[in-house]
Structures are given as C-alpha cells and as structure tokens.
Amino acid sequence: MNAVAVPDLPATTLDAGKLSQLVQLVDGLSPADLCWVAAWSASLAVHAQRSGAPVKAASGAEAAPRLTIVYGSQTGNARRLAEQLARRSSEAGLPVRLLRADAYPQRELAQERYLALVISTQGEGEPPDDARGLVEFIAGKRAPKLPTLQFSVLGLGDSSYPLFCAIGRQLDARLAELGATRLAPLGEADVDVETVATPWLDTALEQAREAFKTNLSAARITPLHAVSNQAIHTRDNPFAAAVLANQCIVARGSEREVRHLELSLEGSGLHYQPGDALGVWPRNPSALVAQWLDALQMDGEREVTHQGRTLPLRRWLTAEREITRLSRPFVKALAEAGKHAALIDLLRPERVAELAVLLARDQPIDLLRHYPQAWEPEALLAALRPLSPRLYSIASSSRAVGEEVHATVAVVDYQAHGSQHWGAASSFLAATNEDGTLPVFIESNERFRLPADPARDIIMIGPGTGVAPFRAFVQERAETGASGRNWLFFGNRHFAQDFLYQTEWQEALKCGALHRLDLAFSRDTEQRIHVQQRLRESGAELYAWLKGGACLYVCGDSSHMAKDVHAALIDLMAEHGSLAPDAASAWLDQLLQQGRYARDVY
C-alpha cells in the first residue's frame, strides 16, 4: 500500500453533533466523490493552517483556482482515467475536484480556470449517457465565452468505428472556439487505452503544474502504471475468486448456452452495489491459439520480445493479445503487410458500412486464412490489441448472497467459415470448474443505481442476459423492504428453453418481490414478438408509472434492442401523453439527465 502522509491534527476535536452530521453527509458517496471531498477538505485545511484563518469554503469569484476534472463514461474507462489524474494531481499538491459530467454545475463553466475532460464516444458518435447534458450545453447557444479557461481533453473510442473519438474532438474544438486555451493537445485513445492515455496524463499533469505556478518542485510525479494501491483488488490487481457454482441455465435444446456463475469474494475486500459490473480478465481458448499457430505456421514456443517483455508466442496469444475481436487497425496492418488490394479498397471511407459488417461478422482468424501472409512475430503482436477485461452486469445483491458475486454469461461458441469460433471470456468462464478460480474486480456503475427513495416504483427492461442486473435489483429491494413496485420486461427466443431464472421470477411474483412480469419470446410464434412490442401494448400503464415518478432501466444489446426500446418509449409517451414526437423525445432525455432513465448497454 502506498504510504500516505497525514498532517498533525490540531488539539481541538470535532464535537459529537458535528461528527454525526459529517458522517450523514458522506455516507453512500462513491469513491470518486469521496476522493473529491478529501482533496477539497484537505486543501481548505492546509490553507487555514498556513493563514491562521478559520476553515470555510470560498464561493463565487473568490474561489481559489483549482483543477476541475470532469468525466463522461459508459463502461468505466473514462472514469478510471479521470480518477487516476485526480489522484496524481492531488499527490502533486494541486487543488483538484473530480466530477461526473451529469453532476457538473454548468453555470460554473464561465468561472473555471483549469479544466480537464475525459470522455468516451459511443456507437455512432454519441456521448455517454452521463455526459449528454454537458455536451449539449457546451455545444449550444448558452455556452459562455471562456477567455480565461485553460483546458485539456482526452477522448476515448474505438477506431473500428467511423466516428472515432467524435465527442472528444467536438469538445476540444468547441472549447477553443469559445476562447479557451489548451493546456495539453487533444488525446485520442483507442481500445488499447493506456497507449495514448498514459502519455496524455503525464502531459496534462505537467502542464497543470506549470499553469498553477505553485512551488511543487519537491513533489514526486510517478509514472501512471506505478500508482496503485496493493491493498485493494482492482482492474490492475484482480482477485482470484473461487468458483462456487457454474451451471447452464437454459434447456438442452436451446440454441445458445447461458451459464450462471457464483464466485466467492471472501477475503478480497471487494464490495459492490446492484448495478455494478464484474470485471474478468480472460484467456483465449487453447484450441483457437492452436488454429492461429497453424494458420501462421509459427512455433508457439518461440520466445518473442515486444514492448520490453519476452514471452513464448503461445503465451502472447493466450493471455496478452486480442485474437477473437476483429478491429480496423488489424485489417489495416494485414492489408499493408500483404498489399491485399481487396482489403485496401475495403478501408476506403466510402465503404465504411461494408467494413462494419466484416468487423461484426468475422474474427481475425478468418482473415488470416483468407489472406495468407508471412508475419514476423514482433509485427504480428504490434498489429494486435492488448487483451482487455470483459465486464458482466452483476446478477446478485450482496445483502442477499453475502460475500459472493453472481454473473449471467452467454457463451460465444459457433460454427462459421467451416470452423469453430469462440469468445475469449465466455469460453474461459464456461470452462472453469467449480474447484477453480477467476481473476476478477468490481467496476462501479454510478449511473445504474436503484432509486434512493425505496417507495419509488421501478420499470426494468432486460431481454436475454440483460436481465442479470434486475435479478440483483429485485433481491436488493426484497432485502431492504422497499415499498415501491417492481415491473420487469423480459424477452428471449423460446419460453421452454430460454426463460432465464424462470422459477426465481415466479417465486418473486408469488411473494410480492416482483409486482408485474411481461414476457416476449420471439421464436415461439410466427410473428416475432420482442420487448418493444410489449412496451407498446402496456403503454398507458407504463406512461402512468413514469408520470407517477417511476425510474426506468434498460440493459442489454446496444446495437438493436436499446435503440428499438428507446423508439418505443418515445412513441408511447407521445401517444399516451398527447405529446409531439419531439416533445416526447425531450421528456425522455430529461429523464435520462435526471437519472430516472438509466441504461447499461453493450
């Protein structure tokens, strides 16, 4: 654990009443919020100790300069990097505050002096849900002129998509247009985030130090990868969780295998809330690695040095590199290495739609076989992205299961192009026996939380494995005795084979933990029925729940389901609220910004 210097406390102590008030204020805050509170209160205390003045918060124009770090995150990467920048800035002696984008007071933008934005781009150039309001404000007519602001932007994205880092680029350009000055150049991080994020964080911090012009020459700036807390299991220091249960929860005739896993967190120090995700570091299937070595005609035991590390090639392909997900950079590297005209042509901007189909349909092994190419091992590793952890919505409430965490996993295992294909993490999880362990961590999802008011109704829409977090929600509400009603929409292919957690939902209905369950099984009838049809059929009552203050949650596929559900919600609001489509859409956006409409989509 990193040593933390604690200043000598004054002789006076906080009376019991004030201490109780303080505990109530900070109880339930997220780690990011607590980080900001700690940094803010520490800076006030240091200022007061030096000046001899009583501690009080400055306000308005009298507020002392500080570095404000704002993040917009859908999967947690932007939040993680923003927290790292905040921690390193605080360690360097800078006054800093850290805020999620939807918690940032937009009226304060005109008074900001130093601002760092860390934000991802989703799907087709969209901001993450928690940043929609801030992005619209900065892009809109109400944004103030910012001649005294110094800023830096780190954009996160996936270069396989045509609008790579579009939101980061948009914010960087707009802030400059409003008169602000860049503290650091725009950073554009691909899926292998650290490659760009690490130097960007170093530059942003150094420029912030220079801008503040404080006497920080004695402060030690450590490399990003060296800043860690070994006492806490994190993404970079996962916990080896014992597997307590690993069972298939679909019938024998199901077209897809779905497994329910129960893992022990005993002794880990890990805690989670309903809505959080379980991070798992996968290993690529040995059979797939063998396919790669055969296609490449390479020796898996050959020692290969890449980025300062020397490992057998088999180890690189098993545990260090992405070999199940096809990406645009790999297609580009293959096209250039072999001068394959068809691939070079496919990479032209006007063929972006065809490239998207290829990336979604095929795996890298398919291209290796179709476009044979002699590779040097070092060049091959450079063309592949680092293996990244997979996130699974947690399917349990710790109040109900104790020091365990549950997950619902759809196993990727299918035939294509005449050979077997696998997913990295799902195959790894499915193959782990109940006497094994899995490297895991908890990824907080602050935007996907049950309402603080237990009397508030909730509506949950989760087809397929998207139902996982709602198992946690229902467990939690039952354990806490929440009086609000719970309504679940669930859909899958077949009732008899794919009704995930069927007996649990039936028991929840029976005991009153679940008040309503609407089902859609798309392959059981000639006309395919999906959850969006069920939403429209129950539109009047659903609208009444929302008007009465209910919170709405959606979990599952982002490419089709989430969009179709969003469109259905707009339609039913327009119909039953007598609203124009634009007004219905605006109301839904308002619910999103208020946190009453939350999405966990992937």
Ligand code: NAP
The other form holds:
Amino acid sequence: MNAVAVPDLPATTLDAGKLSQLVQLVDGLSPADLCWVAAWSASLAVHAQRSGAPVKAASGAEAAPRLTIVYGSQTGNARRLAEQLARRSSEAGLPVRLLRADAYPQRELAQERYLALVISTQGEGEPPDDARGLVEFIAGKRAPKLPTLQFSVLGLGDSSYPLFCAIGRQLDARLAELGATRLAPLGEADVDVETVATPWLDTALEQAREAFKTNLSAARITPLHAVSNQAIHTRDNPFAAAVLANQCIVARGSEREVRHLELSLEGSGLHYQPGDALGVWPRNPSALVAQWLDALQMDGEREVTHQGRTLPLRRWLTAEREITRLSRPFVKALAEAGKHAALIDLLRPERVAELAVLLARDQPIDLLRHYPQAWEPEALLAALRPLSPRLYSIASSSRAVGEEVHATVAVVDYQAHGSQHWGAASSFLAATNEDGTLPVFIESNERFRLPADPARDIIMIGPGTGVAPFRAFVQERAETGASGRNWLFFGNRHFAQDFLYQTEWQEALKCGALHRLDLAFSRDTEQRIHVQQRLRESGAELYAWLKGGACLYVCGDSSHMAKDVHAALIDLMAEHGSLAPDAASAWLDQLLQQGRYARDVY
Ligand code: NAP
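Next up, the form predicted in complex with the ligand in place of the form predicted alone?
What follows is the entire complex, opening with the chain shown before.
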C-alpha cells in the first residue's frame, strides 16, 4: 500500500478512506480522550502482535460474551459510577463495553449475556433524558424475552421524593419478568451515592468475575464508548482554582444577588467543552455552623468519631455534612430520636405532599429549633448526609477565555422563621474573594453539546442563571465561525436590575454572534411574563427553525420552568405544524431522543 501524505499528519500506510475516518473520529477530542485513544490503540497492537491476528473492529452483535454497562444519567453521577465499574472490570480482565443509554443498540438486548444498568430517577419518577428511549423499550411490548441474560441494576435517586429510585426498580423488575437472572441484587443509592454504590460495585464486579471465570481467555476489551481517562484532578481530587474575578452582575436594588465568577485552571490539566459543568466542593457558612452549635448546645471543639474518622464537631458541620438541605432521612431521625408525634405523623405515606412542602421550604436548622432535642453527636452525624459538590453550568468557552472557567451563581441568602438562611455553595462562592481559591473539577455533559454541524441553527432557552451555558455556546460559535444562526430566549425578574450579561448580548447582536434575542422580564408588568409566552408569540418562526433542523436547548429550573416550556413547545408545534397534540408531543420526544432537544435542568 502506498503511503498517503496528508498535510499536518505524519506519513502513514493507512489508505486515504481509513485515514479520513480516523481524523473525523478524533476531531474535537480532549487531550485526555486522545491519550486514552493512544493507550487503547497500543493495547490493541500488543494484542494483535501476540495473537498474530489482525485487529478486527468490534461489531456489537459478536458472539463472544462481554459485560455491557449502560448508564442513564442527568447530572453525571450514574455515568461516573458506570465508568468506575467499567474501569474496574477491564482492570480485572473482563471484556467490557460501556454505553450511554441512548447509544445502546436496542436490537442487541436479545443477544446480551451480561448487562449492568446504572440509572438515576428524576424528581417525579422519570428517567433521565438520555435513557427515555431505552426505558420505554424495556418496559414496552416489543421488549424480547431474555432467558439467557444475567443482569444487575444500580438505581440512583433521592429518598426525599416519594418515587425513590423508581426507574431502577422498574427496570430491575421488568428484566426479571422478561426471564433474565439477577447477577447482583438491585442497589438503591440515595443522594449520598457512595454509601450504597460502593458495595454494589464490589458485588456486581465480583459476580461478573465469577460469571466470566471460564471465559477469560477469550476476553477482549471492547469499549464502544471511551472510559474517560482519570484526569489528575477529579471530583475526589479537586483542583484549587484561583479566583480571578468575582463580581455581582445584577444592579443595586435587585431582589437577588447573582455573581459572575472567573477562575484560573492554569496548571490543572483540566479541560472542558461548552455544555460541561463546573463542580465545586462547598463549605457551609461559619455563621450557620454557629447557629447549629447554639441550637444543639454543643461545643464545636469537641472531637467526634464517625465512620472511623475523628474531627472537631465544627469541622464535621463545616466541611463534611449537608446542613443546608433538609432530607427525609433527617426528618425521620429527628422524629424517632425525640419521639416527636407531629413529625412521626408527617412521615406517613398519606402525607407525602405535606412532607414535600416542608422539605422544599425549611432547612434543618428550622427543625432543630422547632423540635429541641438532646443529640448524641455520633447520632447527629449519622442522620446527616455527607456534603456533596454543587454543579454550575460553565458560562465560558475555553476558545474564548483560554485556561479560565466562568460560572454564574445565584446567591441563596434570605430571611425565614425570623433568622438568616444561606445556601452552602453559593454563599461559599460569594464569600471567596479574588485572592482565594476554590476546590473544583469538571463534570462533562455529553448530552448538552453544540451541534457537530456548524451550519445548524440553535435555539437557546435559559431564564435566570439558566442562561450560563448559552454564554459559552455563543462564545464558542463566534470563535469557531459557525455559520448557523443563534436565537436566545432569556427571562428574569426586572429589566433594569436582572438583565444578566446585558452588554455582552447586545454586543453579540451587533457583531452577528447572536441573531435574535427575546426577553421576558416577569415582574415589570402586572401580569407576569415568562419565556414560554415569548416562545408562543414567535411560534411560526420557531417552528420554521425547527423544521429547518435547528437544535433546541433548555437550561434552568426543572420543577416548573422546564415543564412549562416543554408544554409550550408542544402547543406551538401542534399549532404551526397542524399536528394533533399527541403527534407534536411524539415529535418533541423524538428530538429529545435524538439529542436535538437537550436539557440541562435541575
Ligand atoms: P429565578 O429567579 O428563579 O427565575 C428566573 C426567571 O424565570 C424569573 O423571571 C422567573 O419569574 C421565571 N420563572 C419562574 N417560573 C417560571 C416558569 N414556570 N416558567 C418560566 N419562567 C419562570 O432563576 P434563578 O434563581 O436564576 O434560577 C434558575 C434555575 O436554574 C435554578 O433552579 C438553578 O438551579 C437552575 N440552573 C442553574 C444553572 C447555573 O449554572 N447557574 C445551571 C442549570 C440550572 P418569576 O418572577 O415568576 O419568579
């Protein structure tokens, strides 16, 4: 074969077609992913040399058994755990492939021998967006009988919601109903994910090793989705990022404080793409910790041992436990410890709606004050969840800002029940000034990506701080010279105070980086106006953009906004496409499954 000379590429014996395919495949990969590709290719080469046989590309329908790991993830936890399982399985020599649920070829389910599913459940018992299709398929009439399948399911959820781990439970029961056998029992992980996930991973791996014992010689690692390389700085080993800027970006008189943060990633080895999130490990406000110690009548310097670690109580409450978010397990522990009849009654299943109101409205400190209780410090720590990192959608494109990362943070700080209340991360971030550092990591979000085709139009809907990733999108499209049009819907309370990044949007409109901007300032008029009203008003044009192939993105609040926007989209598609509501809804679902409609909501 003749060597093909390609500009900027070393000479190679690959034919031009293969070379072009390879170049396309690696285009846009991060340095970490490129290292992974290099390492994987090298291991394939060693394997091919040893066996004397050429490498044959894996086709999903191969007969050789392997462990298929599929994840459905909204905020990245399920993906992270699935990746851990994949990494550990391949280190143990098991042939493994890892896939996001929407990339799983459903027709292969009937031939699958070993399957591990890691899947989260959203607020009201819904699957994550990337797993809707697979969950529907497995639950539906077309699902095949699965007598030869061995499987295990790890469900993730929040036990403060009544339908805790509903999707994990549903899949576990349905696979068994289809004739499959459990390799490991269903795991149901709460917000303190690792407590259940770690032993589940151990069991799932152990059972998979047992199942594969006789088959290891035929083992071949077949990752159809790259197991991301362990970067040096991760969730468990965050980078101390220097704060370069920390500015309030709402005008005086605004009812809420919103801040724009710029952090340095220099020297971290961290990389991100538009759509990714910045993870931040918070610390609880010292004033709140003081309120706790006061309410508990405990000495903050007292050493407390919990789960094998001894720390002063103040340190436990500052850096190790969630003390700003009320959870059902905490209410239950308090109710039982103090035999508080009112709380015990509130935990009855019939009162689930009232409990939900309490969990959303109050913080644990409110209950500690309302239900005074002599706690043993160890019991208190056991009742509280471990502190978890907060995720902020990244508000910058690294093409535009180099080794920096920007975030948009609404500061949670309000009066309730006669005292000051704070959010953990936002007050921590707000209080870190420009010579401080913050412990951060990058959480990638493959479902929330700009279209690969730069000529495609995009429609972005981001009220409040939900506008953050769209700043990154517009920066990126300007930097790459993407020819597709960019349309932004933004809403907030007041035009004069809360127009986040106003001058940047105006500049972007002027220079052509943004083609259209529709605004909904909800509290400037007697009747509140929200972004969905603007969507409806521009229905015909929006429909035309969608018909023309535009990608649609929504970021912000999941509990109300995302649902109302979804409903408005169905209405306008039905009206302007002359479709029945069911058909419009099915079209939107299809866009969701294809990834042409992506949501970053929580
Ligand atoms: P916010 O102040 O709660 O609301 C922003 C605007 O949305 C206001 O004008 C509000 O109007 C309006 N709104 C209220 N209900 C609505 C509905 N049902 N449909 C459409 N619009 C509605 O916003 P925020 O505090 O900035 O919070 C934004 C949300 O985004 C949070 O839930 C946050 O967790 C989420 N989020 C943030 C990021 C980030 O990186 N910062 C990323 C992803 C998600 P009213 O005057 O009626 O209240």
